[in-house]
Structure formats: structure tokens, C-alpha cells
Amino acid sequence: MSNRTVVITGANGEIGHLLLETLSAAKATIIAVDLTPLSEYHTSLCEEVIVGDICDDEVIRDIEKYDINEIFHLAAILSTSGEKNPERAHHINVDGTMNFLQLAYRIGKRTGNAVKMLFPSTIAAYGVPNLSIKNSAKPAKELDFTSPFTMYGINKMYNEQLGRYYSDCYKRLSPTKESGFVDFRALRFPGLISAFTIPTGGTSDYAPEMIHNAAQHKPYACFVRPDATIPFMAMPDAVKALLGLAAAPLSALTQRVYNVTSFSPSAANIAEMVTSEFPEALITFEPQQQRQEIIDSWPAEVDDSQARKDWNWHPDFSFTATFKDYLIPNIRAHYAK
């Protein structure tokens, strides 16, 4: 019987689902915040459900009034969305963590254990300058890069300092030494593509809006060049991913925040791919400036190596496996019903 008590945001999304299934097989207490209702089913895995803004006070009373061992940071406004308003993308996404690295020194504070806040951060952090540097890089570490171009990459990277701020630095000058309530541990994901949530437009949602349209017997513009090239992973690595290192002891851990990537196909690989196995699919590549841009200045593959030394992560899912034994069945059997 598990005694972990655990808030998740944003838990409406794929990952909040996947994550709220697995924690309460695993008999967590999970407190769920979302701005929509949660489904019957998942609302029936949770002590309690809020449905609120993650920047509302009022949000944040209702959470504290628990002893939290852990808390899985989810919401956020992405990337082309938080180019669109990148006011409230900031607001949301900076303010909003905020709330939730006080939150956790709070309750650490009152409890006397460190609350964990697992942190998913994206490759949208990284800034790479030009293609030329792009095409001739080794594969990007975590230090590589840290100038990101949209706002959603400048709010992560800046969320990660926030994170390593309260948990290795905030009060350790002051005379009382409060330190060490926090215990931030964040993931640059990279391109997370899902079985079972339709894309809503997102900077490298051209992945599965490839299967979705072929699937649907569409034709497909893709919004990037066939050579355009960044990391990608299956959802269910995702969250394999974030618990695993909710998991490693903080003694195994040499950096607050990791890589993880599973594979770095280009488009027009993954158009061949989709081909294969929707012989009647017509694709064609039609790149839109701004997408492509963005696409351009995240790197084209990522060194995971200190994940995989630190904690033993490694992807279940490799490229041919995400197509043929995830994506595609699932979506088929979508659009056959």
C-alpha cells in the first residue's frame, strides 16, 4: 500500500491520463487540477479533483491543505500557442510554476520532507542558431544551446533555473539555512507523439498528422520541409520516463535537469513510413516560414547519456516499433470505428 500523496496539473492531458492510471494502481493519493473536468472514470482514480486556473490562489489553498511527497507539473501553453499570446503564455507558464515551487517549499517546509516536483521541460529550450549549425552538430547536451527562440522555449529554460533556485540555492545564505524542501527534477522531452489524442497543431505535431489523414484517406500538407529533422518519442515513453526518474534516489542524480530522446526521424522518413503502410496516402511538403523556424533552431538529436548513466533510462519504443506497433494499429482502429 503506497503512502505517496500526488498532485498532477494539467491532468486532462495524455500524459495526466497515462499518469493517473499508473499512480493509483500503484495506490497513490492523487490530487488532480485541470481546467476542465476530468472524466468520470478518471475523476473515480483521484481523492480529489480541482478544476481551476493553476495561477488561481484559490487553486493553490485547496492543494495545500495536504501533506504532498510529490507533484507532476504538466500544465503549460506550448509552443505555437505561446507564440500566438506569448503574454499568457508566460503568465501560465512561468507564474504558474512559480505557484507550484512555492507550493512545494511550503508543504516541505511544514512537513520536514522534500517535496519532489517532476517537471517536464522540451527541446523547445534549446536555441540552435542556424541550419548549418544544426546539420553539422553532435548530438545536443543539456548545456548546448541555451538560447531559445519562442517563448514556450524561453519559459522552460527559465522554469528549469527556477527549479534548481529552490532546490539547491534558495535561503542556503540565510541565517536559518532553510534549504532543501524542494526537490526539483525536470526532462527535455523530445516531439511526443500519441496514439490516442488527436493533434491540435503543434510545432511537431506533422508526425501524427501524417498517420491521422492517411488514416482518414486525406490528403496531407506537410508544414515542414522533408529534411527538416528533430527528436521524437512515443507517449508511453513519456511516462515511463517521468516516473522513472520520480523514482531514482536523489544520491544517483548529478544534474536537475536530463535529456531524453528515443529516436530522430526526418520528415520525409516519416512520410515513408506512413506510406508503407497507407500505400494510397498522398503527403506533399508545403513548409509554413514560421513553423519551420522554430523547427530549425531545436537540434537534431540530443545526448540522453546522463540519464542513461544516472537513473538507467532507456526508450521502450524505437522508430520502426512507435510506427508499426503503436501509432498506427491504434489510429487505424480510431478511425475503422
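Show the other one: the form predicted together with nicotinamide-adenine-dinucleotide, since we just had the form predicted on its own.
We keep it simple here and write out only the one chain, dropping partners and molecules.
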């Protein structure tokens, strides 16, 4: 076993796959957890794969035997799926996260080393009151617009607070002062775009759906208006951000939750870029009210200056580079197979 033992929940998801591959290349010992079984290839990168629910005590007991250093807690129900069954979203997103915070605490206490818990929060944690405020607002800082509209956004916002509580407040007032066993760090991700996977259940999905449909010569009806604008990021930058925040010395961090961003195109800008690469692409706009309202409640731009300052964050891929250097070559090769 290497001296870096990590748990990845939601390892079979979009971020999970690239994170698993990257951590495996860095020789980490990986315990993967997901509701769905991993491919043979991804399984081969892991010490153990646990197919199960993050809310299940038996799953937690299985993991607890390891001396874990880091937990990448990715498993969640995303924004559009969350609105279809808000109670289920709450259970998985909040109770599941509590389970892993408590697990981190117990392992940290047993080993005497704080367990780092890396948590992908989201721009859905923001709630911009209306479109005219959205259109005139400055890039949102972490403490702006703190009343999210969706169950998913509310769950993420609350989990950010739970993580801070387990790191900085839990049992701090007890005579034994048993604090310091959890080191929670969160990133508020924008919409993510992968060349290899098509997302399901999110609301930022229109960007990757547009691209992947064009690459497969399929028409695509975009579910938001052409002017809809939120921040996005290429998947390799998302994994770079998670690993960058994990590697930062605690003493350099001035907060436990950081914005990270890359570019903020409108849906029309994305359609233009896609059409310039795939001239035969047939993209139409057929806004769906609920998903449009969700996008309208997320900021057009976020301010990630604190992440840049504290742990030297910067994305490698601009809007143009995301398409020219990452998406287009990989997507063409992927669908040519």
C-alpha cells in the first residue's frame, strides 16, 4: 500500500473517473464507492470497490478498517434530478455527507491524523433573486446570494457549513478538546464539461449535451434560452482544482469553501463554437421553464480570486482552449472508435 490512502465516493461518475485515473497514476491506494459497479478497467485501479449506498452503515463499516488520509466525497443527486425527488436528494446529499464527516472524525481520532475531506460544492449554492440582478451583478464572491433555490443547492450550502462545523467546532467545547480530526475543504464548481462522458441529472448539462450530440451527428434542442449564462470549466481543470486544494497547506487557507471558475459563455456562444467545429450541427433552442429558472438563479460569473491567492489556483483551459485542445480532439477520437 502507498502512504496515500483515499476514498472516492461517486467514483463511477463524471468527475470520479478522471479523479480515479489521476490518483491511481499518482500511486494512491484507492477505495472506491458507488451505487453502480465500476468498469473492469476502473476496478483494476482500486484496492477495493464497494458497490453500495453512502447512506448504508455497512458501507461505512467496510471503509472504516482502512487508515484513510483523504476522502473525495463526490456522490450526490444533482440539481435537475433533485427537483424530481427532493426528499431523496436531501437524504443522499445531506445524510450521506454526515456519514462521511463522522467517518472522517472517527478515523482521524483513531490514527491521530486529521482526515482531509474534499467536497465538490457548486454554483447551485448561490441563489440570485432575479434576472435583472443577475445581469447587473459583479462576479459573485463566496458570501454573496446565500439563498439557493433548489434542494441540491440548499443541500450543498448546508454541507459546506457541516464540514466547517466538523473541522472547526465539533467537540471543541468538550473537556477533551477532541477537535482537529477533520480537515474539510470545498470547491464551488461551475458546470463541468468532459470529452468522455455525457452528464445526467444536472442543469448545466446543456453545454456538454450540445457538444456530444453534434459530435454524434444528432440534432439537439437546448433546454435554456440563447442568452442563458453560467460559468463552466473543462473536466481536467476540475480534477486539478480538487488535487490542488487537497495539497495546499492548511496554514495557507483563509476559508474552507472556495469558488473556482474558468469561462462564462452564453448558450448561444457555446452553440456558435460547436457549429464552427461541427458545421452540420443542428442546434435549436426550446427552453424548459423549470430548468431555465434554475440557470437564471445561478450567477453568470463567480470571483475565484481567493483561491488564486491562497493556493495558487488557475485553470489551464480557456473557453477556446477547452474546445480546441481538449474537447474536439478527444471527442472526435472517442466517437470514431
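Computed from a prediction, not measured in an experiment: that's the story for all the values here. Heads up, when I say rigid core I mean the largest set of C-alphas that superpose within 1.5 Å between the two forms. Residue numbers count along the first chain shown, from 1.
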| query | finding |
| --- | --- |
| Core superposition between the two forms, C-alpha change of residue 199 at least 2 Å | yes |
